[in-house]
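Here you get one chain, nothing else, as structure tokens; it is the form predicted alone.
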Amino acid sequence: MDTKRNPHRTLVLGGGISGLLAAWHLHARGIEAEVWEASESPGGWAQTLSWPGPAGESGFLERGPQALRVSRASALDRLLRDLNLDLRPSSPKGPRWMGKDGRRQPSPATFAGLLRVPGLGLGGLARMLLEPFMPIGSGAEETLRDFFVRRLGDGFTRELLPALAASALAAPPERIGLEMLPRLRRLEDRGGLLIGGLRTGLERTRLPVGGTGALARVLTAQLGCVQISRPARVLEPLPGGRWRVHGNGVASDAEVMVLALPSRPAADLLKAVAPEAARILEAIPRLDLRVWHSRHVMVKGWERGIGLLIHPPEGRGLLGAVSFASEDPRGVPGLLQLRTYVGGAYPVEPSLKAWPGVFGELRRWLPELPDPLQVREELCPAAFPLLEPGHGARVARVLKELPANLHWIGAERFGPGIPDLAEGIEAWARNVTFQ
């Protein structure tokens, strides 16, 4: 067994997008540190693979994001030009719908589209109007639902947060902690939705040339510090604070450890060394999602791109699906090619868990869409962490029962998107000391 040993330095384990943001921040303070990444691409998620055409044309799919959002002075933006990585703008959107009540109807994001909400009416959509003048303040276990009924009023959360919830979190607002969504809570603490908002300014939704994988195509080459095929099995403490973690036929000392790793994963290697860390992070739940790729005959009206969103539970389990525009590098020329979303936290009706059954209900909603050309399926296994109601508290647990100079990351800790990933582990970084 080949030992290293470096008394200076950081070993991060996972090479997923926390790890890399991790690793690449420690180095911007001068701490050297090292990644081991279990599988053969680092990224976790946030990958864009070759999905060549049906006559084998180029061509990809994002196995996690399609696009990031970027908010002007956040941590991702910051990071994104530290990085230097090219940025192509989002183009004019194509059609967007929501699936409710049996119909397809346009989507709310538009002020025609909030007009034609059935249910939401214009007693509904005055209550939205007032909300610059609600008042500010959340309680400790607020869920998502709560906080869209007392800033938004109970039209908008009937009508049209759960199929928002559902494509974005995968999971129903109630049972989702608003604690554990931090962009809803800095907006409110700058005022609200709509004030917190301008002052904040508004996303923009940016493609980095390549794909979004290419953002951690970029850290990975950058850092120089990343060991892929390199799991960790074992954690073992040493004397004087230090660690030792165990592989495959190798070992590795570091004076600080730090799990970059989901919660499953993290508490199998706590264990030994923190069981109490490690039965709470057993319990955190996380949600499986069924994600389908295809291609199909471009549809006219549609060469900008679209995008459904299903009111549950009339999907019977189908969330949405989204197509990229037919200028965008990554699709095959004259397709056009659609992402599906099936499961979450939602029930899955058994049709529903082969293609065709997936196809038939995507045909309920979009009877446009012809017969697929190709079909290409992938499992996102424990994808989603459900951050219910009290989550907080959870993590400050966990948090006061590592050892010292042991320390955890990621979207059960900072949040589930790329930018709360971001802005989260920039300031850990920021403010982390080693004892």
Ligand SMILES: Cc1cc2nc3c(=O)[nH]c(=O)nc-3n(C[C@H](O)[C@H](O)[C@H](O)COP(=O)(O)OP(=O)(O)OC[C@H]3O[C@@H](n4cnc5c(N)ncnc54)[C@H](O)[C@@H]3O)c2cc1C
Given for the second form:
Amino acid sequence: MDTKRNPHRTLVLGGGISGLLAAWHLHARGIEAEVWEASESPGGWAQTLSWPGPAGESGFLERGPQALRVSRASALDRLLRDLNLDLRPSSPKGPRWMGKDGRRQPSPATFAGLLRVPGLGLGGLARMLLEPFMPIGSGAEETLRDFFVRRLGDGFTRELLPALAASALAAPPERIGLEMLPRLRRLEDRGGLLIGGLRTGLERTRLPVGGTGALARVLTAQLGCVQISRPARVLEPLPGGRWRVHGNGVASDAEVMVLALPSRPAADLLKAVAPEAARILEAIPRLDLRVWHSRHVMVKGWERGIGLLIHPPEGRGLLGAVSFASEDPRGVPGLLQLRTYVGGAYPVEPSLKAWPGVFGELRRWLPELPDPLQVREELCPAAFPLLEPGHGARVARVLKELPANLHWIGAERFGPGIPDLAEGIEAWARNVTFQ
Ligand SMILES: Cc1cc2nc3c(=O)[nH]c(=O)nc-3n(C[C@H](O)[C@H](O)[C@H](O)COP(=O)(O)OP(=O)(O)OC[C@H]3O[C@@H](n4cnc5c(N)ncnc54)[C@H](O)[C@@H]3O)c2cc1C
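Given the form predicted alone, corresponding form predicted in complex with this ligand:
Entire complex below, previous chain first.
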């Protein structure tokens, strides 16, 4: 075995966005950090993959986020500026729908659409308008459902929230703890959804040139310390509070080890050195998502991109679909590129486990959709953590159980959205002290 033991001040295990951001902020503090990434390319879920068109034309798909939601003066905003990343606006402006009561309804994202949401009624709408006057929560841990009942009322929570939560977080609002959307708590701390939103500035959707994967590519290039094909297998404590990590035939020592890993691989490494932390991390549910990418002849009227949310369980496991606008450089000119989500925390009807069933269900909501010219399935096993109510206490227990100089960051700690990771990891790197 080649025991190449270069002493590094800090070793970050995991080269997804979390690990890259950790190394970026540590470097900014003058702390040397190297990143070990198990796969052949950094970025984790946030990668833009090549998917040539039917005649071999250049084309791409996103493994994870299709764009970045950036609010003014946020950590993600600061990061994008520091990286000098070339960004363009990305908010498809074509039709938006919600599938509910067996029919396609106009999107509730507009006032006219809201007025037509079945079951909401004028009473539900009036209650939503009272949101700025609702008292601020006690800070007690609550579900996403309870939060929205409190702020926007029963009508919104019953008729709209399930489709929104399914499309964004792939789980029902009654199972989601508020820790999964830290921005909501921040908005409430600043006066509520409307007032807090006005104070913090509205979110804008931005697309880096080259796709959202450009974020990881630029971070990797600027860091210059990311080792690929370097899976961490075993952690070994050394005298003096130092650590050694063993990979495939390689070992490396560090004064500080940072686990920037999803809960399961983090638990595997922690089992021998912090068994209680490993047990807690292992118990955090992760949601499997199936994502289908398809290309079709463009439908007239859909050139500016479409969006479909489905009110579960009406999609029988299909959660929604979204397309690129036709000028999006990731697509193939003249073709509609659709991305369809299935599964998450919802049961999937057996017929929807293969494309013909998924396409049949899509057609029920989008009857104009022509047969596909190309289809590609991207399985996303353990794509999202499900942060259930009470998650904050779990995080606190994990942190308490970690031995000195061993740190843990990532979606289970800061929330699964890239803006949440950017916020959490920036603050972590600013405050972390090394013994
Ligand atoms: C389909 C989908 C859509 C999404 N949409 C959005 C969205 O619209 N907006 C948004 O903000 N977020 C979105 N997300 C979530 C976001 O992409 C992720 O939360 C974020 O990328 C997680 O980054 P991470 O670094 O914490 O974890 P990961 O991306 O999981 O990265 C972990 C890395 O660790 C590596 N690794 C694992 N084990 C080891 C080991 N033993 N040793 C070394 N390396 C190891 C892995 O190979 C991986 O590269 C989406 C995710 C998916 C899957």
